[in-house]
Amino acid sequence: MKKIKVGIIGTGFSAEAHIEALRRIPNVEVAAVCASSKPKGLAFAEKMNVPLAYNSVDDLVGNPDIQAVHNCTPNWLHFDMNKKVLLAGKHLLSEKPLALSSEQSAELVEIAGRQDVVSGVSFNYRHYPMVSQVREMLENGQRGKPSLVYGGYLQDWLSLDTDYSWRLEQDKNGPSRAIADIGSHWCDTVQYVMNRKITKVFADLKTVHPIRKKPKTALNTFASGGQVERENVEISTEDYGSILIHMEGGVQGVFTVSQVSAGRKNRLFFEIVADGATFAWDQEKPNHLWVGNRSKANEEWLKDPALLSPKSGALAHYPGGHQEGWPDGLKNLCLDFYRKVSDRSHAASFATLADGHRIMRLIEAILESHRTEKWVSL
């Protein structure tokens, strides 16, 4: 089978992660990268052993051999580049957010609907074996109907007022930060697991550090500034948020996001309460699933393809006791995406552009709720 040739836009953490994931799946070749300058592109291509380097998205999508593009650029570039990829008739896998506003994301959904391409958004937490297992256990109804959900997504990489990133700047990251950057992942994961959409929100947000000490020289995301010259800058996007939610089917819940919780590195977690059980999963312990029971001993499921349901077991690529985690979830996303590229009849589970657009609407509803101190419906 002829390999699908892929182009990667971006040179940061996401770009490297996508390249590594693609090299772990069959019939896909990373053929080109695109950077903001020719020297940067050449250096990244040499580092990652990729044959071609561009400093123009137009040149990348103009290469007839490139069939698919992964957009791994900073947020403010997503809309324009996603639009160019789609209009060029290339398959698109975009990092989230899909755009900086729901108006932009709606336009991308409309364009994708006119093109004969596969397109998706990189909400990778859907693709963990134990997350899939919860979805299947809820679908079969043996544990009853869900009624409540709660959890959150906690990090600490912005916990100090000396922590700084382009993600703190509205013109680059959009009007929301903690909700858009990590709350979007929690919402997509829970909506997928429960097969229900969030329909109503009530939000309380907080900027813990309204003044931050910005380094006068640029730093990469998640990097420590150390002893550098700094200047005070005002911050308007949220460090924290708690959001009450209503979902389809009468489910209610709440989630909390924070990028200032010392010691919490990347803790996406949820608990789903059904009539006969509670399901709890934590991304920092991804191979464990806790199932709480009322009238018998609680259960702890461990990632083992021999013990999971067939569909969820297929997402576990190593035997029980062999730990899998974040890179493997991204690998599963890429596997799912390129199966769809190769076979349009494949029942894919990755987030579509329509899913990404709804997340944009959800982010805007949360901001409106915080501003008005009222419930907002989608």
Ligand SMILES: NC(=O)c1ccc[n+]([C@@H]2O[C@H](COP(=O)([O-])OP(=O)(O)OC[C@H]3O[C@@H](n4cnc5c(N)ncnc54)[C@H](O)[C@@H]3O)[C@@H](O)[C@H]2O)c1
Second form
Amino acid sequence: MKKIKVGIIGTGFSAEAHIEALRRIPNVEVAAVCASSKPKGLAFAEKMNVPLAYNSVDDLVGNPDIQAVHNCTPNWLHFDMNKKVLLAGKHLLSEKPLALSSEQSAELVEIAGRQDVVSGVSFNYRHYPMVSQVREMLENGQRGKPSLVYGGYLQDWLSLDTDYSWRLEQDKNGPSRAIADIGSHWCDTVQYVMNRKITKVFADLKTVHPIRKKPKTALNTFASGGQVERENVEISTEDYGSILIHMEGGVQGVFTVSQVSAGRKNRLFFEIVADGATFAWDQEKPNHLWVGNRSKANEEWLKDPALLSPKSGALAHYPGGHQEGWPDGLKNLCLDFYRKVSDRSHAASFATLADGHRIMRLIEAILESHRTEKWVSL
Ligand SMILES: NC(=O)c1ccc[n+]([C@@H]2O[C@H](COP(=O)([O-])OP(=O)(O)OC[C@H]3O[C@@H](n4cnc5c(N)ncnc54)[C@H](O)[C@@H]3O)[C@@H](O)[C@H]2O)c1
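What would the structure be for the form predicted in complex with this ligand, given that what you showed me was the form predicted on its own?
Every chain and every other molecule in the complex is listed next, the one we just looked at coming first.
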């Protein structure tokens, strides 16, 4: 089998996760990595057993054998690098957010539209079997028309004022943090499940730690560090936000994001209220789906490919009772993406650049609503 050769830009958490996911796909080969420096690239290539290491995106995309690139760098590098990948005629899977502003993401959508390539954004929560099952149950309408949605995404890795990462710096992460980083996942997941877009927002944001104690030497993401020398820095991006939303089709709802909720690790959860049922899913218990009923017993669905619909069951790769989770969702995203690369007629589920651009507009609308204390329409 001739394999699709892929290059990975970045050497951190996301880059490793993408490489591991790709290694579980038969028709793909991770052929190169690209880092911020040659030594970093060589060390990462050796660690991950990848044959080629670059320290320039121009060199990576200049290799004619590389057909696709995953951009797993910090947010501030997404736009320039994504643009180079697209202009070089390579397939692109970009980490979220697609860019730092909707002006940049609009340009990427426009370029992608001119190139004969497959492009997408890594909104991986779409690709869980139980998430897909809710979408199908809502699609077939048997459980009634949805009217409400609520939930959130809660983490604790920034709950101490000594917690620090590049994500706290506006020039590297963008003008929004909790909303762009994790709120974007909630919005994409819910929009996908309900097959309708958020049209209007009213936001209230808070920076819980306006001053943080930054280590004088750099730490990896998600590492809080112990006894290191620190300096006080002002933080302008939000740790928390609660957002009222309106969606297409008359759906109303609310979601809360927080990166400072001690004990909450990656609690992306939603409840969708339809006329005949309430659907509840929690990313930390991804193989369960609760369906609440009014006039009969509630249902507890378990991930079991034999019991789910054929389409959703195909996202489960192990029999019922064997747990699947975050790495498996990313594998499903990569399977979907490379199926599209091999067969352009494939009806893919992954988030397109247009979806990523819409999320950028949504993030900006949320910031504007908080600033003006008004509803903002998209
Ligand atoms: N989809 C998801 O669930 C998910 C999860 C985590 C992170 N992400 C996204 O992935 C991206 C990276 O986050 P992370 O958690 O891996 O961060 P990280 O800090 O762990 O890794 C970032 C890496 O990029 C490298 N880098 C910096 N400049 C570079 C350059 N010029 N060329 C190549 N590499 C460079 C850094 O050395 C670092 O290793 C972010 O945009 C984030 O939003 C997405």
